[in-house]
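Consider the single chain below, provided in structure tokens and representing the form predicted on its own.
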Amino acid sequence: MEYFEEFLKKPSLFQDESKLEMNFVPNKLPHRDKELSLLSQLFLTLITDPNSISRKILITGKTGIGKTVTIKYFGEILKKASNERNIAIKYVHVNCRKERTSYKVLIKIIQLINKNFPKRGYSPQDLLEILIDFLNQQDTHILIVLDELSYLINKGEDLIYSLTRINDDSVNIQERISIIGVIRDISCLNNLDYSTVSTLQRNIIKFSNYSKKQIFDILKYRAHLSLKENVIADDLIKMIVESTYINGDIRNGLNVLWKAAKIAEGRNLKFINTECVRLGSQEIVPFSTLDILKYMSSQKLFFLLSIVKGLKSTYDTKISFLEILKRYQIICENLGLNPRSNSQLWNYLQEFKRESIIVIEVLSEKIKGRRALIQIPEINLSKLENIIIEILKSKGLHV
């Protein structure tokens, strides 16, 4: 209690910390008017002629440039417009990286519209039929957002095919489902069959990266919502913009803003200064990487830990695949784990590369993996090691 009382007596620099959370959806979205207008145009028929069409949209673009928050914002617009006209439209948002299988995605969708639905006892096909029956009974259309859709596509799950082809064998039937898929790289569509790809490629909205001016506008707006007046100067926001612009992830900028304010509070300052921003910018692991680590399997985490430990122990900035294998074997022996095969570990490396965690320099294409050098260029190794260990601990695994 004494600690709480001590901090409660101190004046805060925040008026509302939650406005800097990555899941917060603000009342306006600077520099995404074009995308919101296009989404509204594409889904207008859901309002003007309910259940007459099933719209399928793909959203693409790098991590941290406002795809998810824009879609959630649009979902609120759509619900408001439909409610005002007594049109039954439901909006559900599912993260496929978290759910990972067709079954889990479908269970999540149904439970978002029916909280009492049991988690077990059905096949994916059963769940799809249950969903359609529910929508028909309620005379409702549903807009399903499948965020991080590539995680389902890369695993060969057939949910996308089922959802896009759900009424192919029917005539003059009510269309109950529309889909927005969110992917970073459109190349993942190569893993789908031709008919599904052709359906999804009809409407693609590409989110462009923010410019420095746009990042400044966004961070200044969030600072206005979250901090008290005159707590941070524009020059310091521009300082945060410079580091944010490098990887383009707005969430990193919001995190620096929050950390800088917390550091200033801890020093009993009335405003954020340059040193607070510098300290707030140190050793940040990108939110995109944190998201990936959070849902990564234990075996992949142990292998990534082998890479990190190997890089920390060498004077070089790169480490060979063979050296990583040795360290991985030692970790597995110490913990009594069955190590994955070399080919599986090489596949892990390719996944780490696609997720922008590592960089691979292949010295010889003829010998797979044997002449490859691995580097982690943009993340503080000690910070990354601690995060991996903490995630493993949360899974009941101690290194």
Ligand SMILES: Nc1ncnc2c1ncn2[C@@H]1O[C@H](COP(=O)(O)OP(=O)(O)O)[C@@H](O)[C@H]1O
The other form holds:
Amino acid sequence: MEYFEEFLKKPSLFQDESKLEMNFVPNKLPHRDKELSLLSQLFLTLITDPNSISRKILITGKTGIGKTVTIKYFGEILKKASNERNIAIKYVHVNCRKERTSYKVLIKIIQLINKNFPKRGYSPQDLLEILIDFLNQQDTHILIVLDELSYLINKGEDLIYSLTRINDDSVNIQERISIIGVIRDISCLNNLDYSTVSTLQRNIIKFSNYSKKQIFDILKYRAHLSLKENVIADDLIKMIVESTYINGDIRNGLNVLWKAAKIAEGRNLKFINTECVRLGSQEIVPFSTLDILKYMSSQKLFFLLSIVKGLKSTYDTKISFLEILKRYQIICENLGLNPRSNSQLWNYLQEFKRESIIVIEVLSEKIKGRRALIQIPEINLSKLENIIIEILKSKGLHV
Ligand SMILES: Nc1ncnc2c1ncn2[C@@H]1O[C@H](COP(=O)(O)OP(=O)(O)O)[C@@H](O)[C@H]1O
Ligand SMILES: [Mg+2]
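Alternate state requested, the form predicted together with the ligand (shown: the form predicted on its own):
Following is the full complex, with the preceding chain placed first.
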């Protein structure tokens, strides 16, 4: 009966647990000054001469190095600066991995600026016109952030095409829309037409990876915000830096920090010790991968499951594409699914590679006899298998 009371009696090591959450935007962003300054410089005209230009900017850089948080932070600065000057600017942040299609992205943008907008009954072209009408009516500019933009591009969606061309052939018209696109690297743009690419490539801000020293400063700052004083020693933060530095994703570091503090609490300790960090770092699956799996289509998950199962059953660290195909056929037969074509599956492989889940060693690129060896080097296979099965289960699919 007294469960809550028991827990409440225990002193917490946290000052504010939410400050370790992945989506939290802190008051300071150590080591992203240069990027924030560049962004402000590029968007200065939105404030000095509203609606005179439409900026299109691309941000690139690896996963977990602060692209999203820096842009959100910039959005706050922009809102503040424009409010102070009574300039109407809207800022909207859309994650294309979550929204998936041009249609959903546009609906999301419109609903962010007009909450009562009905969801159905429009084509993407309608929506674009509605958006522009709305901006004209309100005499306002909008900065649209298309985060994880590659998820739209790879679907051959033409939203980027339309957005980069709005106003192209009209004169003396107000410029209403600016765009920041976020991608991992420039190769994501390969599927776009030449002129869209060249528009987007005019302004690129490349976020560099953090050094160990920088990761230390960041984790120390986040620990300072979230934990009580003296709960973690610098040496232990350094330990977390070592594991975080491997793939550079700050989210892994924040996660270990949180887990280590929870473990220490569970053991009634007054501070975190080496053992807590060690246990906390026995990372199950990298954070970036978990995120990707959560939004992956069931078909892709089934295919990934075939790879995992295949790898688990061989003594080798690699498995051939052909071998995976056989496994996949069996899974599909057992579940009564329609298997995807080989070329579709080959595309899935390329996507897994881009998402840093697998490594492919291509032996031959011939369409008929594609030969390749596939590896999953960084993730524990049994854990990955369980996670995939759980996610499928949550979609009502039992393997
Ligand atoms: N300079 C920084 N200061 C504080 N926290 C940071 C910093 N850079 C990244 N983070 C945190 O690390 C996590 C990953 O950053 P994120 O912006 O999501 O990376 P990306 O968009 O590049 O994948 C977030 O929780 C973010 O708050
Ligand atoms: Mg991001």
